[in-house]
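Next comes just one chain, in structure tokens: the form predicted alone.
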Amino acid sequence: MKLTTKGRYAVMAMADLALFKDKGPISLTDISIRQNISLAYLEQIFIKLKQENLVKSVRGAKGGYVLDVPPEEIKISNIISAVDEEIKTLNCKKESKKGCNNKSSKCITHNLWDQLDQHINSFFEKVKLQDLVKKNQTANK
């Protein structure tokens, strides 16, 4: 399965924002420290999250970022796609006439990986950002 750090870090950062949403705008520096993610990398991620209207920036001395959508309405799939990620278990493109190994036919396990791909994407469609926050709060009690 292919999911880069960009997708994982975007989900971590959004979960951090959701967890601390009652504290007002959160600086990227705070998220960087708490989640151990490079500040420069977070800045790149948040440009994309902001473009997709998942977060908004607040200027000023106590500025930072806040969620632009309630966490119970944000699907994990929204976050992953906002940063131009896709979950991919196949080496070929589903729409391509070429097969998995650049041959004329699909590999013998093509349907297996395609089903896994569908299952993973369906899972990320069902899980909301609020679900992550609740599980984290329950685990840390």
Given for the second form:
Number of protein chains: 2
Amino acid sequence: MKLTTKGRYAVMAMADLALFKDKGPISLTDISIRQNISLAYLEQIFIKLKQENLVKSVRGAKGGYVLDVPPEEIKISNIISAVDEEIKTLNCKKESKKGCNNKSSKCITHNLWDQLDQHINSFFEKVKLQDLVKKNQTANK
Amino acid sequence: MKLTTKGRYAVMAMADLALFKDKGPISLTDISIRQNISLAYLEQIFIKLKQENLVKSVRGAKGGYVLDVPPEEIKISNIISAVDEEIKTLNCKKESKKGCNNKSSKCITHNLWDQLDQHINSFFEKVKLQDLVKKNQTANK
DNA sequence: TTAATTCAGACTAAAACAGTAGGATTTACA
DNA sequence: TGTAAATCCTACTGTTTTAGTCTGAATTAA
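Provide the structure of the form predicted together with the DNA, given the form predicted alone shown above.
Everything in the complex follows now, all chains and molecules, and the chain you saw is the first one.
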């Protein structure tokens, strides 16, 4: 799982959408101001979120974005993998091409890294978008 | 926790040292060949491992490196943090400087990232160098 | 018609990553 | 005492990734 600000921005933006989901389409300008993320960068991010069918767009004035899936059904891992393409921490490609097998001691860390990756993934699999916003919901509704 | 090949190389090299710890100082040339890591790069890595007192060096011909701590007492997290300086996934610095508090919805992902970081850290805290090598020990002793 | 908005793609500065390169120093051993 | 094997030390460097910017087109509510 690659963890960059892009992924974090995506989660922030999605949380923002979830928080204001009853107010119709939310413009990226609004999110940009509230979350302090550059508008142009958000645009890039939302193209990908849309491709993964996490959000729907409404074009033109008064347009914006709306969640296409209820927040309790969106896993954080869905959001991050939507914008950050790669889902692997560090792969053992070089070694595996050369025949990374457990017969030699060459790749004794292989399993470790694999396990970590599963750990991180399962962490983000468990957390739903809804989990993030429910704490803030009372304050903003 | 930053996860780069440097950290992985460090773990691999330390595992190699642990595996051959009864054979006196192990030269980086040997490790370089066995683990297929550039010698010059290993040198850099070992400078740091030495600074953290994870290994001892023996200079001169027939010299090399030896573990300075028994492998059952070395956490993987010790190794990685020794070579990869930074121990945080992604920090919320910008926001925290501007006053990232939970009063606003600005930083709702802050906690999430913090939790993840703890998750990763605790993962590498639990695993000891000894855990990695014991599987290979019979084969190489 | 105009302003607000998404859509699209190219471009870019800066940092991180993954090393190289070159030499100095130390020491076992012949 | 000379030499080869090793660590030590510090710069340098090519490539990729990151985190955007920039420009403009298309769409649509008012």
